[in-house]
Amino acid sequence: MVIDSHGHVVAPMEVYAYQAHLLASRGAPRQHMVRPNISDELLEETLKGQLDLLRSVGTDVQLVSPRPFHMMHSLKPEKIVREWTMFTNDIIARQAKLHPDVIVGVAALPQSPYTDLSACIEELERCVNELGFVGCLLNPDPMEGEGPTPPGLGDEFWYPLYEKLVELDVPALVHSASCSSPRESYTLHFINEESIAIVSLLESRVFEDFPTLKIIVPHGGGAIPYQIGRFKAWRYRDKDAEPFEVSVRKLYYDTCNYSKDSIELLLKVVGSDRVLFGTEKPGTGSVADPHTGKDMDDLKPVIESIEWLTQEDRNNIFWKNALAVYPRLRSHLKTE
């Protein structure tokens, strides 16, 4: 079995036309927040290409979340962020109902720099308990590069959300949204925020206070596994500190990296029991590598070509780790 733990929604244009209405009206007058009537037939028509792509690369199940750079967390008023988030989560829930053997939902949260986490917790509960979702995205920077950010993920600011994640037994995938800074594209912002998140979490008490909390850092762990020597040296200065190479194994990571050399290094640094198969297909990596002619996000053959991996290592990456990190996923699967 192959479980792609990192996918994003493919939706009809009517979904994004509704986003445009929300943006243009800022939620006022109220009629601009009346949702469009999108039929199951239209959803099926849009899904066909995505399902064909997944079959063509040997993916059995994909965990699907809202597309992060569309989430517009920094915008005012907060009510349009919340409406857009709930609407997109509902679209994914309908897709999952149409294809329950292939698509499993992962929720976006209506994060806003102008409110506390109560709306996020409410939406998480709705998505898990009512829609059958198995996890959520967590954006460390809902300001989207425009100004002061919330405290790092190691701060107690985030504890109410962590408490709910533990209670529901679902993980969070650290994934920033768009970026308005002229110094960063959203792709670079993803990597920078993931790197900051790892250091913040591992320099905090989070995993002492929440020992069963499960956090996934995508895109190969930002920059941290590839700069591991600097952080090891930093920790070695304190003889009583836990070695950094031990700390990084408190987190999980995925293979949305698109480089065999980098994936191999990630596996050597954190171990095959901490890495989930993820591609985002279709997404950033859905472009042909001119050297091979294959899409860069066709990662199953890449994992299979790493000669020093055992079959147990490959099983961990392709499906076992996903079931361990997403306990609610098991109930969606017919077989393992």
The other form holds:
Number of protein chains: 2
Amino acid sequence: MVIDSHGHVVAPMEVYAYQAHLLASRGAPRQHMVRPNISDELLEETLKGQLDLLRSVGTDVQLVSPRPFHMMHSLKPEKIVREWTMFTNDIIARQAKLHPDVIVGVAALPQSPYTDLSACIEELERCVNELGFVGCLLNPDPMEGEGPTPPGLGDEFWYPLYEKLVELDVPALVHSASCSSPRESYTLHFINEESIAIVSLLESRVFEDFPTLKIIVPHGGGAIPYQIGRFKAWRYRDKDAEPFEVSVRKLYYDTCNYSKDSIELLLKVVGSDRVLFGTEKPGTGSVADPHTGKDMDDLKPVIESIEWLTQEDRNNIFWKNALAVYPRLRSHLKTE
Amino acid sequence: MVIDSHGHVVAPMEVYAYQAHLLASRGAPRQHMVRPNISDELLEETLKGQLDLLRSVGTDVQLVSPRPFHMMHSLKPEKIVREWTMFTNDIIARQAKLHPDVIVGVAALPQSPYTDLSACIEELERCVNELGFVGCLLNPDPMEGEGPTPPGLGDEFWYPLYEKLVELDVPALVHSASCSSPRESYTLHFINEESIAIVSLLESRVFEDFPTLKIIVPHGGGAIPYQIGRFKAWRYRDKDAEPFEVSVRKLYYDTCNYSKDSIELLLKVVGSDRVLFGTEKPGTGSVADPHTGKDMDDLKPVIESIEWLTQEDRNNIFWKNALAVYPRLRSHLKTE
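Condition change, the form predicted alone to the form predicted in complex with a further copy of the same chain:
Below: every chain and molecule of the assembly, starting with the one above.
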């Protein structure tokens, strides 16, 4: 079985027209917050390409979340962020209901930087308990590059959310949204925010205070597995500190990195029991590599071509780790 | 010959006491800007450890610049940044005069975010023409994590400096300073700023406008060689664009990364003709790896243990690339 743990919604244009409308109107008068009618037929039509794609690369199940660069967390007023988040989560829930054997929902949270986390916790509960979602995205920078950000993910600021994640037994996938900085695209911001998130979490007491909390850092973990020597050196200075190479194994990572050499490095640094198969197909890597003619996000043959992986390693990556990190996923599967 | 292209000054405590004094007084009354007397004997005493260390790991020559996290670029008033920068450059010039066969100067620039680049250009000229320095540091974020930063290094904002670098035939080593963000240490900020710098430069016209400009990105180039798949994918979408794997070879990188697997990945991605030997010894990596008992910044045996490198590759890394990128270095060397 192949579970792609990192997918984002493919939705009809009507969905994004509604986002533009919400944004342009700022959600007032309230008549502007009337959702468009989107039929099951239209959803199916838009989904068809995605389902064909997944089948063509051997993916059995995909965990699907809202598309991060569209999350617009920093925009005001907060009510449009909340409405847009709930609307896109609802679209995914409908897709999952249409194709329960392939699509499983992962929620976005309405992370406005201008409010506390209570709306996020409420939406997480709704998505898990009512919509059958198995996890959520967590954006460490809801200011979207306009700073000042909330404290790092290692800070107690995030504890109410961590408590709820543990209670519901669902993980969070660290994923920033867009980025307004003229010198940093959102796609690069993802990577930098992942590095900041990893160091903040691993320098904190979070995993002592929440030993069963599960956090996934996608795209191979930003810069950190590649820069591990730097962080190991800092830890070695303190004889009582846990070595950084031990700490990195408190998190999970995914293969959504599009380079075989880098995925091999990741697996060597964190171990095959900490890496989930993830491709974000269709997404950033959905373009043919002119040297091979194959799409860069067709990662199953890439993993299979890593000769030193055992069958157990491959099972871990392709499905076992996903089931361990997303315990609620098991009930969605036909068979293992 | 082994040239360590990435070293930072080891200076007596009197030097840092002067920094604290400048900072506490804000440089006024002007009587506070009277430099301490530091004798050659004291400089030699402090240097001895560094020279012994370099000898012990087989380094013949080290390019030495001010210690980046001490550059205090964002602090006000600008005159203390300028005085501190000139003072530390002068200390390095004196060390280089005492040990011309080992120490070669690389300048810091007084990059106050509150002024234009004219003081930087003036100090660069002074260091190269009067002090015999062979290059300079370039901090992409003189706000030190307090944003808003200057535009990315691909922006014409930096062109007056690039013109002077080309005219003097000296390279710039991208290196941020400290970082005031509570969620990002300076050591992690280095890495993130390097990723931002690489993408900004390679998405710009800088190397069309300055074909002979030479820029080095240290620490293995932040996240980018590890995340190259992501940036290749974006470029492949545009059939007329230069592939990203070609663009990355417009920059130079160094080995100051402390992980053999990562250095191998860097060499595979950018080529041995683009990677300079650099250790920053003594610095972040100057601590024993408990698994080997060896200092993490003892990188010569690490490079030598990469079996697939040819003798030509090793020569490139250990000295040839340094001479190519720092043309003024040649006149400092006794022999090749």
